[in-house]
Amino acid sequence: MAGKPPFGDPVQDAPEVEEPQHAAAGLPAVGHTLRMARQQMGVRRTALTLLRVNQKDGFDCPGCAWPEPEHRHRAEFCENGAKAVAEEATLRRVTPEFFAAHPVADLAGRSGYWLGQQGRLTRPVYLAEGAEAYEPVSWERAFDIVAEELDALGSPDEAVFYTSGRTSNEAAFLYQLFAREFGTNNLPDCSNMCHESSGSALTETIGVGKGSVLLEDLHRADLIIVAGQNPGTNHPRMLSALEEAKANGARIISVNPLPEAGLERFKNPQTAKGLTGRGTSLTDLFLQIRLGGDQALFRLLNRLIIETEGAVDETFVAEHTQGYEEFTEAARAADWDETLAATGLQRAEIEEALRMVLASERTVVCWAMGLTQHKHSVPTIREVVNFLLLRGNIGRPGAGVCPVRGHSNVQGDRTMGIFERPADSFLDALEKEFGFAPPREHGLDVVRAIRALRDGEAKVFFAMGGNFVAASPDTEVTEAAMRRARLTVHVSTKLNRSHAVTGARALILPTLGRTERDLQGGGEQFVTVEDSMGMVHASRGRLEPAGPRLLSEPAIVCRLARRVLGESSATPWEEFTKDYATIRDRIARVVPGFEDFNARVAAPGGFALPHAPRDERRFPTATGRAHFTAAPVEYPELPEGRLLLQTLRSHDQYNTTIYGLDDRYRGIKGGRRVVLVHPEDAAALSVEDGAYVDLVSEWRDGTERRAPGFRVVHYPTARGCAAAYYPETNVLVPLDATADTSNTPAGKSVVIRLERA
């Protein structure tokens, strides 16, 4: 018998539960998309806006970073992309009267869903020290406040400049330029929390911290392994690419602790078969792996490949790699019993996977945060690279590494220099182009920035987009750290939790969205973005701005830079504000691969950035070769009576943005505080379906964290594993629980116990 929620919002915290679905998209997705879009935008605005999403003459979806195909459908968007667009293009507005009626203490008690539903921010607001509510402020006064606090710092390194993935290439380049001209490399970004493990592993092994495939490589692959990723919710347009690959003869292995509807069957809403028929069965083999067991799985597969006569591409290994002997010694030690314990798989399942691997001449491995957010994430991804190197599957058409990035320009931001540990070559190019000496000492990533704020070593926090408080781990520690700041500033389009967790003083600076027309002194402007596969293209908004006082992100950065740096800065900030082409001219002279930027991005569909391993089978490592690695196999230990928890998104969610309270494919309706537990595990723990429990995380240092009041949902997860949504479960992950090397929060293998609420 189901219990009752012990506390909280009776709407959000008392979900209804149905059977999970086994197919994604189709007519229900179309209906849900149009219904939500109409609620936010109205009928006419919905039609005008959605038909421009991801078009060559339109704007880039502010959601995920999945690339656009060459030949595009008129409705080149997915359900979650439409939700992102609808919330940005909404007709709802947050007014000064709203802030007067809702002091910060009131905002702090609201859910993230409620905050996001209030609509677009349209004018700057300021929370004075000791004040209870935000009040309207002019742009000039807002920039003065930031300048006052930055000027009062004892060192530029007492400021933190955070970036969300939504920021355009132009804005990101200007932002890092301003921060470095101010004197700091404190440029943490959302990559630190998501795909830093991918960048760390790939840079070490192949010399480039990005994926090596283009969209057409997926279409040409014989075998695609999708590991630790849920495309149906997080990157729905990927399902179309997988469908095309299947039509071309590819086979697909899904490696995931949860069965995911999108990887089971896809009903393509752009085809008659998808709308009215059964759709396409995508997964040929489902490996329901135990959380954190991926490294052990790939290590054993590598041993079996090595032991199979003729399976290793010996010519490629000899000509393009190093470290093979040490790696093979480690791989040959892979143990069947240990692997089965680490993965929870059956021997026959791994043997079937091996047969599919050996039958493939062109293999792609795709992954997302299911691989990147463990303590041993970096060696796991290095083991994936070993797997591909063995059979020459990097630098071959239809094969390669494919880390699937989340936010729409998170990869582009890093390319533009948003990185706390910049390469000397990048800083040298900045110095040559702009005539100042940028700082060389490495700055703070996300986790280290929180520590610095907590310890009083950082005093100003400036965020270009995002929802830092809700995205970060160790919620109570993060919020306390933010409240110690002298000033917090957020450049935002909508309200979120971070606006209610402020420093002594706080500013919210409203900005244009991707959907909106950007008129500057030099006329109508466009910006550019880089997708998850290194394609760069233009984005042109067409809607009228949500309010007359909005500034674009480039304009905000340029005006702030001039106010803070004064006339001593020789950088032509005013020129950059008027004409974004002048920004791209500078990018072309600083960032490799962007030569003749303005002319190349004018071509419909944009251009591909160079990738030496993909394009030339050249590996820009210190040795000039790809590196096999031989790290010890690691996987989480699970004490008796405990579960391994992964934090994840619901279907009505993108990152920390909550579009609604349903998770349609998993059968959850009207609530978010749920924990998915296998029925046999629940029985062993004497926890019935519908019971309410507290989730208590346990760490090796003896610390515990508690997330109260979650409804137990019996669900076919991998045995010993559980799942619950973030940001509600971020509180369970201590600040110091991070991946080795990358320092990414380890939110995918949290040891928990269930306590009756």
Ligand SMILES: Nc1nc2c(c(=O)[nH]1)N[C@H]1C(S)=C(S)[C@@H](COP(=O)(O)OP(=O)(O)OC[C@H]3O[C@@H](n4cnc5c(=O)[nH]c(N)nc54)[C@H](O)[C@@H]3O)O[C@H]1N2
Contents of the next structure:
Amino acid sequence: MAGKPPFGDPVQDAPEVEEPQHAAAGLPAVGHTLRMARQQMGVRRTALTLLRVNQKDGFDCPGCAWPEPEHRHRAEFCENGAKAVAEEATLRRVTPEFFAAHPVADLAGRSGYWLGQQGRLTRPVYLAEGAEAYEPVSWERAFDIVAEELDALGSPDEAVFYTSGRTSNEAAFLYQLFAREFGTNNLPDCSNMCHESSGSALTETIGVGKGSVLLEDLHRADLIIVAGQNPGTNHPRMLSALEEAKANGARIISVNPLPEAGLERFKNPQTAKGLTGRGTSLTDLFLQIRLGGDQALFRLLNRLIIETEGAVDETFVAEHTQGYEEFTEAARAADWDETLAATGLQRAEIEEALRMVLASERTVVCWAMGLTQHKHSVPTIREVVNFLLLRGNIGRPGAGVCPVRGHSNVQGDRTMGIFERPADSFLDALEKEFGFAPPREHGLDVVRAIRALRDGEAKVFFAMGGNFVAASPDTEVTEAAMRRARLTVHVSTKLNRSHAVTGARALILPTLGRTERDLQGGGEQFVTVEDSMGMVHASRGRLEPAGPRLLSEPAIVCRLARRVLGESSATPWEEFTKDYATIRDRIARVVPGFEDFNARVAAPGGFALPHAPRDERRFPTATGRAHFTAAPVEYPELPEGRLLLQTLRSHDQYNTTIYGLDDRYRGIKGGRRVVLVHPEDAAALSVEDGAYVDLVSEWRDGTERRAPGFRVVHYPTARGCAAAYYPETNVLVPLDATADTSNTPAGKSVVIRLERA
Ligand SMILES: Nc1nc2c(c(=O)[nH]1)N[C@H]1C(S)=C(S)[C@@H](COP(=O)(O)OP(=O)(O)OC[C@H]3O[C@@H](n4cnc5c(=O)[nH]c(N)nc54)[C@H](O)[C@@H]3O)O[C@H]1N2
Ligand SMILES: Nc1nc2c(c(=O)[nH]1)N[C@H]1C(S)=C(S)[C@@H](COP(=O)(O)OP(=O)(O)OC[C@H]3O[C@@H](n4cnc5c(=O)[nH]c(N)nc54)[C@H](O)[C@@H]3O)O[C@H]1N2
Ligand SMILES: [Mo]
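Based on the form predicted on its own presented above, generate the structure block for the form predicted in complex with the ligand.
Full assembly next; the chain just shown is listed first.
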């Protein structure tokens, strides 16, 4: 029953389907990059801007958090980094007249793609209570409005201060300082929806919630396992590191329900051979796992390691770990049949993986959202840690844990104190440095903030970047929650859905992006960021700002803080705005690892933050040892006639920012409302390729959620598992469906049924 899409704009969303590709990058990627960049920036600006990305004197790519190699190419960026840059450095502008022509109700009816295409925001705008459209407003007045609403709150805990992960270290440090001087730890961030499960699992087991490998460790590894990650699209420069590791003899196992093009074969666009040849085959063993089967897989591998004579690094286990006895007891109970059912894998595939694991002296496990966004994500990642601990693969060159971060400074924001559950040591340091008593009670994370807004317990929502409404789960619930707020404020570079779903009053505050020159009283400023591997370095924009009225994020925080806190705040906000080096001096005194910050960040390439397990095999847990943990094995249950849906990214998007309507590597063109289903599952459900269906999610409390009008695409995914793009499918993820411990929305295992549209 193929036919026309019954939902959405048929011109904007009419997907066409071709064969998926088996290799990433190469010449088509270069052509694609330049075309997209030229459309947004023109020829000259494209050349000037792209040559500055990730250079030692340039700006940090606003795309992903992958680190920069020591020897940089003249063009150290990738197709998708270039799209992120073009999106920000675009010549298109949202004019003051735009808002008069497009009242909020009109904006609310537009797609995220359309909103993003309108260009950069250039002046503050205000939506008054009862008004239909945003109107230009002065910065003074904007800060007055925020102060009015914050002053009117019954308690500082009725305000929520969200952060997305592009915010610089300097801005993030000031922002959390302001929130805490104001009196709340309500500092949810995008990390709550992203790598929170990694942070929870790693802090508990190895004492540091960050990855333990540097780029050179990847280059030196014998075996790299890439589980639950699609680097060809989301971290394309990682493919160069994998290519280099392979050239040094490494082997690669990919664990994924989908055969992702980048992991199959990579044509390095930095080399002549890569541009025109067949490229490098990356994956040696592809384990096409069922969604959520990873804990079971690693548990069985752990049993098999334990049962192999001489395979466990007994010296390491004895000297550095605890909990081994209990863990081995649990691991011995791992069952082949149950594992095969949970993973959908063949016995021979797991035996082959074991041979590769045992042959490796230095193993790295990399992962991203495929491991972090399930109910049992924290025990899954703990099982990965068990796996590495068994053979002494933490704190040894060429080995370790490698959670690959998303936003370019999401890790740095957390280091700077953007966290709703700050450590007492951090608050003590703030108290000592700034002479005020920070609140000690833990604050709200993303999911709890939505509940607080929904229940009228939070009344002011302030966002430093991001697109909270579209990125959060349970879209209808989240939007209704946001509409109950007294005031919603967004510091943004571009228009997005969150500007159209507002509280009684709303403000949009436009800000500078990474690519732009930041001129303050004390001269030209730079900011700093921390990449996925704990390297801190400077980022300097050179482009003229998108408009004369833009303020930098640090300037916005400082002016707001002074207006809200008044003269009673002893913090020198004015001095901070003038000269960001004075902010770094404070960071140096508050955050461990940043001693002598200004001097060290001046070094080309920056510096590495200390990481006790990596640097000295020291585990700063409660016991001073790394912890084996023995959680029961879990995997999602799939009722008859249902599918397990993962919500993921296409090749043409950055989270909620849609660059285009194609997903080239997966063979999808011109539309996003597609659902990828295995042909045999589709046959069993009687839906042919090209049929239009509604996706209906079924939650355990009996409630149902519906996303209408998706074209079925027969696709070689693991059996029983389907895939569709986020954020269109966020409406299907119940607010209460979160990971245990980390509370991350479980967007990678949603039980759905397909209903004919
Ligand atoms: N171009 C671009 N770059 C980006 C982003 C972007 O949107 N666009 N987003 C940035 C951000 S914030 C982040 S967090 C990262 C996200 O980077 P990824 O985590 O790579 O992003 P997803 O598209 O969510 O892909 C999830 C991958 O995990 C697999 N997977 C899903 N469930 C499971 C499972 O249960 N087990 C296993 N083994 N695999 C599974 C999926 O098939 C898919 O390959 O990328 C960052 N970089
Ligand atoms: N179902 C489902 N939901 C998910 C995910 C999933 O895989 N599935 N992934 C989750 C993950 S991993 C993440 S990280 C979140 C992302 O959640 P967010 O970080 O909140 O969302 P983004 O789409 O990255 O935010 C884009 C907006 O940021 C603003 N922006 C861009 N650059 C700047 C800047 O330099 N400064 C400021 N102030 N603003 C800027 C622009 O206005 C742009 O519209 O989504 C999560 N939601
Ligand atoms: Mo993320």
